[in-house]
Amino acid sequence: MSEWYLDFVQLGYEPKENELICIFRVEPDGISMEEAAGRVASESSVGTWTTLARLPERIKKIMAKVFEIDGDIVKIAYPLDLFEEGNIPQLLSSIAGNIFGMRALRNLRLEDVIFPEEYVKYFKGPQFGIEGIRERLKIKDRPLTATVPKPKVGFDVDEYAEVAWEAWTGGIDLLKDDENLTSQNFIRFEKRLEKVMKIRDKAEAETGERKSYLVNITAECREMLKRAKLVADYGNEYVMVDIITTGWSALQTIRDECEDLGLAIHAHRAMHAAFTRNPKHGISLNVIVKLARLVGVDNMHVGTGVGKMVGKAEEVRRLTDLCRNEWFHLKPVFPVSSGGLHPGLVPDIIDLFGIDVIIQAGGGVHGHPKGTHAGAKALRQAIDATLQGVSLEEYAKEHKELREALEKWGHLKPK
């Protein structure tokens, strides 16, 4: 039956400007690379496992075409007629659907997708982008700071609000819920939101700085819509969504609702490593970041290059470029660096990202020997020192919070 699959292989074909291109890493299982590539193109477009008695010529015109094979890298061009406009779930059902279950392939990884402008134009992208977020928070010339109260879950409302106060008054810009904190019985969503927003207002009055709350609305889609409305009613600027566990369909719905409500979206990537971590099989973070920007999140976690999460500096730099580089009409996304960060790593983070980054430290704030308030101050001091071109050790001589942080962690890169 390989003849049918080889019909999808047209090496040397020149993709049209309006075709979508997928780059796969393919490992065949007992068949040639050409046939394996043809199977991917077939199953992700118009094909089936056998030849057909009838195949109209107009359908042949929308067959996906394998136009390049280089080692285990396969490039496939897809006519846009294969895809519904503005529908991420349908796109993924095509280019990342049944193909991952084919027995003829030992491994398959979707490394990248190159979207033509004709496809991108149906998406709004970020509502605010980097410039809009900076304007909302009145922060122009430094990285933004964020923290997650630790432990991740378990605080009651009053305990959570106390941590928020200590963090915000110490210099943190954004308080963030953890990915698995939603509305558990010990800290219901509305009560937490109400209490934290009162504390936010007090912290702004105390510090003279703008503060915001990345409140996790992740839930069943209709419940998320209710929570987003509640967030807006309380005067907050942000919602947070676990975009992988929530799903692309729900994210698209929430993006539209947040535009109506004037809310920015902080995207957490929880669960991504289930299919992005294996370098041979699954979907790369390149694709996830591009899809998130298409739909329209304003912040996106991209890793650290130096913290506790998997992701080397080269990958983090690439994902950051995907967030910030010019891409048709889409505004840039604020990259978020998080996972095992503390003040001693701030120079590495700013060297890697520049100032257009949200530096999120959880344990690296709350684990400070003198507590959350001192930890927040130490983080801001590390940023100030780095932007002034002063070593942390030198700056720490006159700033005790930073000195105490360095005494505990130094420049440790946690695993």
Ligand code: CAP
The other form holds:
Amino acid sequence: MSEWYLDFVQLGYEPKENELICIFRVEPDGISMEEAAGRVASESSVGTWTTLARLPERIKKIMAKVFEIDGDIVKIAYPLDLFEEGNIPQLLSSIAGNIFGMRALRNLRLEDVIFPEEYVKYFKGPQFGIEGIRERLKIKDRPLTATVPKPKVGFDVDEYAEVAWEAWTGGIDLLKDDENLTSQNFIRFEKRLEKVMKIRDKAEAETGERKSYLVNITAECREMLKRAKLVADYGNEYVMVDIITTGWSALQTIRDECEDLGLAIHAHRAMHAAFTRNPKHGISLNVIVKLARLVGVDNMHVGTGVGKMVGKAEEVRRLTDLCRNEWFHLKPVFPVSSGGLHPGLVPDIIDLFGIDVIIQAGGGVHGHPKGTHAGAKALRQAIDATLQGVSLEEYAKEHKELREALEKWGHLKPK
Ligand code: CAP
Ligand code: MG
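Follow the form predicted on its own with the form predicted in complex with the named molecule, if you could.
Expanding to the full complex; the earlier chain stays at the top.
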């Protein structure tokens, strides 16, 4: 056959410092690993299925190069000229586009992307970073707490505001809309925002603690811009965006808008598991977390290792490092641990994350036998106990809300 895929294979090639590197897991379908790797490099850079009558010499310079094959792991170096500065959708259309549909492969997974500073420098990254968020909320030496009113959707504005009051006065720092709560006909966005912000001010006065609202602006992009502006007008610190369902282009637009509005971004990753959980095919959360930090979210869900969602402790630790590690000029991202959490799991979470984590418990607060206010108190008591090095059971002797939570859930790891 006249294929030229092996022209994209140069084992032993030393990638240049300013090349972008992709690490793929490749399962060929009836062809050699070398040819399969060459096809991935070709289709994700300049090639197609056959040789071409016209291929100027200078274009050969931007061909991607397979430089390492180790078992089913393939490493490919990409000259930066392949990518438009600051354009995440275009990057993904290249390194995470057609290649997943090629018949020559049975499976393909993009495990990681190593971005050179030459590429990263075009992105703002997080506006606030962990220190900036702590500064705004005046919370220094403990994890932040969040709760999502449950049932996820259904409350009207007044009921929602009641839950917000109970949660915030019970000790919750951040009230978070659920990922599928936006502006349904029984709880329109601005009505909810206006009422909850009034409650926020009252709860701050009542508790002497800063409180904030992770208000979900997820919608069509122009509508999100309108909602972000409203959030700033009402004096809130955050917007929440479902970054996978809204898409990378929208997130880049919202990030720019939030720079002007001085709003932090809470990134929810709903739908990621459609393409991240299959170990043989799709895209690793390594890539999603790196892209979210590049674009500039301030908080990012990374899993629990002990809760109801997939994602073992090892993965959660790795994603947390990707949020918080030194990465050129980019500020760190606050990792969010959420999904089946309750007071009985707080020691596991603090053991896994340390204190630079946002602990979100929805059912684990509103499912408390004595209700939301007690559930919020129990969550804070579990954090206090753990930071003092006291067992939850010991601390529960003097703290009834924690005792009642432990009587219901113990240290259950829900599925
Ligand atoms: C958690 C949650 C979050 C999940 C998302 C939910 O509620 O609100 O959306 O944590 O998963 O709807 O399930 P509970 P992840 O606290 O009641 O479990 O954080 O893994 O992206
Ligand atoms: Mg949710």
